[in-house]
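Below sits a lone chain in structure tokens, taken as the form predicted on its own.
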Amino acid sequence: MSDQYVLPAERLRELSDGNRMPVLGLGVWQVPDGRECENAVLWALEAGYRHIDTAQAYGNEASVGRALQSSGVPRDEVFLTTKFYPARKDPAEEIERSLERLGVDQVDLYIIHWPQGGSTWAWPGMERAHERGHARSIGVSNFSTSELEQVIGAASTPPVVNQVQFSPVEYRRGLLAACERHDVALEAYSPLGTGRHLRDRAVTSIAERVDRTSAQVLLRWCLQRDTIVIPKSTHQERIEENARIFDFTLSDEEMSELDRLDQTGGTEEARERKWW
């Protein structure tokens, strides 16, 4: 990150490779390529976000790149993530295409989107992308404990992040514990359950108690579980609202109440069922 703009310490996570990653980011999954995606990224950067998460499979890397360039925010102040689409053959080749679409020389984090075809086959290509300087850090997404450990066992440069579906309703305690054991940061996607969790009675009750929105409560829970979190929105007011999660704390009782919403049984799996 640049010396010109330094996020407060509580908004950064030091990864096992020494790089620092903002704990709050904007995800652009399911945001169409074009003005809608560009606006979301611009609004996020204006609201103080310094972490944007996209993927080859999303088809919107070019929009993210245009927004970054037009924002006026220096490149080295934004932590940029993209993901390798594992239906392709070589992560090291694919990242070069991503860099062209994004209009950058390097991403801050490059991760395998899901373990299609097995957990380890793509890792040598990820390491080549890292060695060539195209990615400052490398990691995985949607990897279970066993899949994560297989990568670690085969790696010269181990993954520093595992991005998974994670929220009070998907409180994957076993997987979180495994990530902590291996010094891998767990990054939570779909922390709001694509909106479903916002209406849960326990969530709305706590939100009323602490005078916050349901979204802020769910995101704060993720931070207090020591995860990185990337909510997605295309509405400016919600993007701004989701950033206001650093000035309050949930009590132990409130955290426990949210913990009880888990429907995964504290699993070590990244997903209840595969989609690939």
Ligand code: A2P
Contents of the next structure:
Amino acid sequence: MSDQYVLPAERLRELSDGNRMPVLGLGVWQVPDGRECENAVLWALEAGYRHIDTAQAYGNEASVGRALQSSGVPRDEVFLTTKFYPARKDPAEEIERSLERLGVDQVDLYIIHWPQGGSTWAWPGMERAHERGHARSIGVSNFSTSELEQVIGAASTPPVVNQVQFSPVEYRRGLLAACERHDVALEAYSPLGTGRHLRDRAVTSIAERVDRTSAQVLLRWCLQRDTIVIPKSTHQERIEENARIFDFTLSDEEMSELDRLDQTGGTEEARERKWW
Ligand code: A2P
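Can you switch from the form predicted on its own and show the form predicted in complex with ligand A2P instead?
Now the full complex is given, and it begins with the chain already shown.
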């Protein structure tokens, strides 16, 4: 496998298992299966994204797979993530269904979507999926520091990623520090606050100052906080806009100004309100 060598080094993050992951991806949460999802993925690949993030629970893996195939981009140049739906029993079994829907032999990253029923029960099944070569890397999502540490304590193959809600307004400093301590990459979902943070006064004022859009400022903040970021959009011009974040830098003052938007108190929790 060539392993995303076509991307420049600054767009890749080396994970603790040695695999490399593009720091920008397209998230397809809440994108309905079908044309809308296929288009979003195709536009992202056209715009240079090489990382797509889906999940069993999203119900759109088949569209992601169709778009991947029709894009003509070689499979080994695209980093593909899916997530184990933890209402099911066996991650190793469920990934086989994901692979069928996606039309691929393996995913690049397979993560437990949320710690329903406890943080460790599903991990042996994740490790089985990894051993069988169905997932090149394995990780978790929506895990707090203590949940992450429980998995690490129980694991033979430790998680390499924790995907959590993360933005200047949800700047989970304690959780980010724990991830860094354990060599787990933090992946930021809802980096635009599902759109809400785009209108924040501090964000719009920095955007004006640096002559960028609010979305670009929020995404750039994530990159400069050393996280991987997966904005969602179904509009071609926004997908393109969200990829133009590698050609400018926020100053230390701008970063601190954004840091101050945090409403989590620098928490080690992954969610303020849980749905499980
Ligand atoms: P849409 O999909 O209609 O383009 P998040 O990534 O935090 O979940 O945010 C996703 C939300 O932000 C979606 O509602 C998406 O709308 C919107 N969005 C994504 N990128 C942009 C952008 N560049 N400008 C404005 N809105 C955006």
